[in-house]
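Quick heads-up: it's one chain on its own, the form predicted on its own, in structure tokens.
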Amino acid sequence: MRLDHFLSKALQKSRTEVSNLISKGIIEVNNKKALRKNMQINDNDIVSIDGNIIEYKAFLYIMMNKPSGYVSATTDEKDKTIIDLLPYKRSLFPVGRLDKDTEGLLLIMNDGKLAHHLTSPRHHIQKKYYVVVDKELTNEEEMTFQSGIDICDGKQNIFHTKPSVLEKINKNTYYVSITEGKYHQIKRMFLYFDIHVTYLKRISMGPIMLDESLQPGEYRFLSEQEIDLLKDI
């Protein structure tokens, strides 16, 4: 491979970016100053910049932290998304979605394949939310709303809820874990007894808890450990 189409994929920078950096001869190759930018390089040879080793991922596995105000989608035409909050491009996408006034754990890769084996209705993944309602459900209420209950897809479709889990945490505020992922559907079931979520934030999805650290708009990659959970679920 030439060593600027390696740059570029690794540094995620245009070609004329790289170039130069080539120029002012801080890219080393073997510990030697590479100066050619159609320079070939293999896999057995080590690429640095001002001495940091620069390697070359062909997947990228991203948690963030999803601030309200940014739609769950690669492009839009009138809201901001959750990749311009990225400098990384590289063929991104969102694991599934989150609503534009939802926050919290939001999976960000360009692994088709594992995306797809995590968003398959056949998996059965759950994700927990945090929510704040105006109205405290009744004990019935709760039993109604954990066993399942009918509500619009967001299609003008009627749709079942499977069960889900209900976790009081006072009056108003509860943490629901489901493993669907409908059109607003927490949202919706909260007002099939007239009741109406104020904030909603989903907190983990599978083995994958949000890290407390990021603040909203912030995002960090995945260990190893946490892609190879994702991967055996």
Contents of the next structure:
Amino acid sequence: MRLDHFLSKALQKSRTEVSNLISKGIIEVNNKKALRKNMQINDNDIVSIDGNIIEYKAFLYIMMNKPSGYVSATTDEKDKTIIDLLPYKRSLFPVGRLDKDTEGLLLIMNDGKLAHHLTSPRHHIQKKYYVVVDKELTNEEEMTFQSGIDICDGKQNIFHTKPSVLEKINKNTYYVSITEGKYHQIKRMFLYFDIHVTYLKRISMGPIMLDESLQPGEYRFLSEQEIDLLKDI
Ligand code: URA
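Return the structure block for the form predicted in complex with ligand URA; the form predicted on its own was the one displayed.
Below, the chain from earlier opens the complete complex, with every other chain and molecule after it.
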């Protein structure tokens, strides 16, 4: 649908009035100024006027490339949160957590039921990370790493990790896939072998891959197809 048709319907305004709003530069589509009245928009697009969303969508589903330095929370007394990077104030929250210094795929939504489904340990959703470390694992350590090790779960309990998948890229970089999400899990798994993680980035979560065109701090809405894939888990 054309942007001016949509606005005319949604705001109950004439085409001339709508054209004036567009030329004033106060209409945004997906958080970018929209200056062409014949621009095509579809169901996934978020249209806003002066920062207020016009079309009401009950649920928003966002993929962010989380930057380092932001906490995965809705509010925090001392740190910036990932919600501070969004212009929408629609009860959005992150699905699970990444550490403050971790980058990469973070899903953010306001659909509590789906978020609960995705974070439930019962569903064993696989999360894949790109990991840079300061020391190489030996062949024997690689086997032990993957079969399961005892780490602390962050609440002073010892936790035996489920089998994981380790793919070596070169001597200090790996892909690691795990189905759990204990506090600092990847860092603690390497620390078990006295190895420090120097960079960590999540690249996928279940069927959703990080959109590599997103720079740290950037985000986009999930497509209908991506939302369906998550609902089908
Ligand atoms: N494991 C970690 O150690 N940190 C994260 O942010 C995610 C997984």
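Numbering follows the first chain given and starts at 1. Every value quoted in this text rests on a predicted model; they were computed, and no experiment measured them. Rigid core here is just the name for the largest C-alpha set that superposes within 1.5 Å across the two forms.
- Arg220 is not among the residues whose C-alpha shifts by 2 Å or more between these two forms once the rigid core is aligned; its shift stays under 2 Å.
- Once the rigid core is used as the reference frame, the Cα position of Ile27 differs between these two forms by 2 Å or more.
- If you fit the rigid core between these two forms, you'll see the Cα of Arg36 move by 2 angstroms or more.
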